[in-house]
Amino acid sequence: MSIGVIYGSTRENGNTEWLTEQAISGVPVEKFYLREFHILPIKDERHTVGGFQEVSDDYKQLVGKIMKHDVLIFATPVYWYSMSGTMKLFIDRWSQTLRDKDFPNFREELAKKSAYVIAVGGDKPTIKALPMIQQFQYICDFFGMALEGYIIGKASKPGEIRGDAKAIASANQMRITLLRCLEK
């Protein structure tokens, strides 16, 4: 079993990244920082005669690497009560991948995966980020992927997450769960 971590923050070493690092400390993972990839917005061509056209960016290469993993951890700051635009842009492109001949079993392969979400926000995130968690649940449901759990931390300024004892405890518990999964 292998684990891929998809970081949706544009800030290097931000609160979300720090909390995620607590959850994966000592766990073998492959990390994908979306900010390091050139991913263009989706152009909805589902209903055009030719369908989706090839896009010249890094998305296809990235999704190919991510699909090799059994467990996906989506790490995103809470931006305006949802996932970051970077993360949303990446997931929006899944519509295109569903019809991509290079990924003929995309939906079926996602259905075999487990997912976790780690999110950090500053404005009452344990309440206001819940619609975002529900959004991830709907995404997982659409593909038949199991959303196994999530962590919501509270922080705004750089480094504030270190003061969220509850989120840190949840990250430590997630790490134990991930390590147990790897033992199976």
The other form holds:
There are 4 protein chains.
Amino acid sequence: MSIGVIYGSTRENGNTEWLTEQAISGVPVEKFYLREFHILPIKDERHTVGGFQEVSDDYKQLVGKIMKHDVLIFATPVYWYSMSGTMKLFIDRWSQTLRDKDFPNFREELAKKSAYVIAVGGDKPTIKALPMIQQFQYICDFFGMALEGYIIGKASKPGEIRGDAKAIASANQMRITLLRCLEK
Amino acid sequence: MSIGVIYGSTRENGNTEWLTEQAISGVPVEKFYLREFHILPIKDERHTVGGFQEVSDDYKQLVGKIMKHDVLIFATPVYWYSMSGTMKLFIDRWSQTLRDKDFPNFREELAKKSAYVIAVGGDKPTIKALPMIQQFQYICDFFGMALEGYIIGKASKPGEIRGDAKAIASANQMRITLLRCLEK
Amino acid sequence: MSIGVIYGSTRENGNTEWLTEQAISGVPVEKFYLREFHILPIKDERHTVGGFQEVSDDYKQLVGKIMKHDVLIFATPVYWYSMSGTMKLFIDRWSQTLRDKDFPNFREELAKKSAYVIAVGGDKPTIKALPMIQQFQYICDFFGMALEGYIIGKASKPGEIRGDAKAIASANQMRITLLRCLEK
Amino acid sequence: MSIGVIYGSTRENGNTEWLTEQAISGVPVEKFYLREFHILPIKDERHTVGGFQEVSDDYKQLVGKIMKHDVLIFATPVYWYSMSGTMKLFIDRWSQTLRDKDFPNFREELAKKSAYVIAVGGDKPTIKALPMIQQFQYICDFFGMALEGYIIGKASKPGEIRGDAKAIASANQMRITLLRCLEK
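Beyond the form predicted alone, can we have the form predicted in complex with another copy of the chain?
Below is the whole assembly, all chains and molecules, this chain first.
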């Protein structure tokens, strides 16, 4: 049982990362900072003769590494009430991987995984980030992947998340769950 | 009174564009195909000394052109239950424009505009694209911009949207509204 | 193939009823005005020894009549951003019917039906009634019933719905669908 | 500063009440069990000559008592993905109180209050009860009342809520917030 954390922030050591650290403190994980990779927007070639063309960026190698994990934690700041564009670019490309002969069981493999979402926003996120949570649920449903939980923190300025006792308590709960998960 | 249409599709002449054409047939508009522009993901430098740095891509010139219009139509395919990454990259950058001295009244200018959303998806979009509509509403609320209406079409394969009589009827209604709007 | 319309309004000839009339004009339906029936709030006795007790009101006879139809149209005003309490009382009682030996196949029977929702509200309903639509979808999902469509109209004062061209166009579309449905 | 708890359950000592007890343990509150009151469905007489007629049930006296509190906690089981019909009947009647000369400042008074929601459901409530949370937010927005927080617990059988460590941790956090609130 292994855990991969996918970070969608564009700022280092931001609030989302800090909150995520609370949830994975003492938990062995592999971290993927999407901002360190070059990922191009998907080009919809589902209906093109020849299908999707190989894209020369870091996506394919990255998704290969991520797929080795059993549990995926999506850690994203809330940008304009949804996941960051950086995170969205990554997820959009799944449409290509679904048709990539190098990932013949992409859907089936994802169906076996569990997912968590950790998100931090500045504008009433416990309400206004709920549509984003519903979208992550729909994504998980598509693959039959279990969305095991989510945390929504409130912060805007650097460090502000440290004052969100509620989110921190939830992160502690998630940490306990993850540790228990690893024992299995 | 003038209208700008912002296309988030990555495929030419796709279902989203076809449905949008129904809504703007005979309506003078300026069209912006985001896929034809080079737009980088935002780098969150809100809290960096010196603030946001100039980015060398097409975004700034593009947003300048779009801001000249009174009505904005956001036409996006539904990718993974939300707007396309291409569209999201564009909107994420608004956080930078909000702090750009070359756009000193960005918020106030958007507050005077009206917005429409036209979206086409393949997986139960009239239900599963509703979180995306709620997000567009939150975005509009942030600026005080009026979200005047939206259409959700259902289609996956090329041309399939032509069979969605309900969406086409809604597009016709939107067309009447837009024409009336221009008479003012 | 037969159609039942379940009205949740408490006012006669209100906006919700008028909009629904557009959708069923010329369509043979049986109408159920919930306000004309005495329906008590459910008493949760799922976990009580002996289970649910017989309730002396009109519910059981009413649900029996409604279940004879293949298509159910739920027509409700939007009260406080969700279905009317009158409609909610009716639906809450389904938990009892699910355990009623006189309805041994309640779930299976509902799974074969199609549902439509017609709702009219006064406060930005095309946005603020969306959570209610999502709830109807969850209800339908529970039973495996297909939510085939919904219309959200905007009106507050008596007669005001006549000015909602968009909702009326959607009602006409629903009417065509219902008529086609009956031909099968 | 005083706190009123409004219970929408129809079963005594159920999961919703147990979870709420965690949040108010040691906190002085007044409790209102809606099931103990006779509350009729609203009859929409907003547009009737003479307006709303006096209704002979317990509602008016009850709402008068509840309005004396500064903080309102809405504790409801999730029935069919929204608040219980019992809770909905109560809230629907607010439309009448808004026009009741005995409550000339109903809206202004509610604008000064804070609200919390505690809800327990059996079917994936942390996702499927989110539309209900959005509805409570819209209700609060209507009055300008602050929705300060919410907890969603998962339980179906009696006592099952005791196993929801996440919800219990959130209830403890809410308890700390409420106690701090009372000190003001």
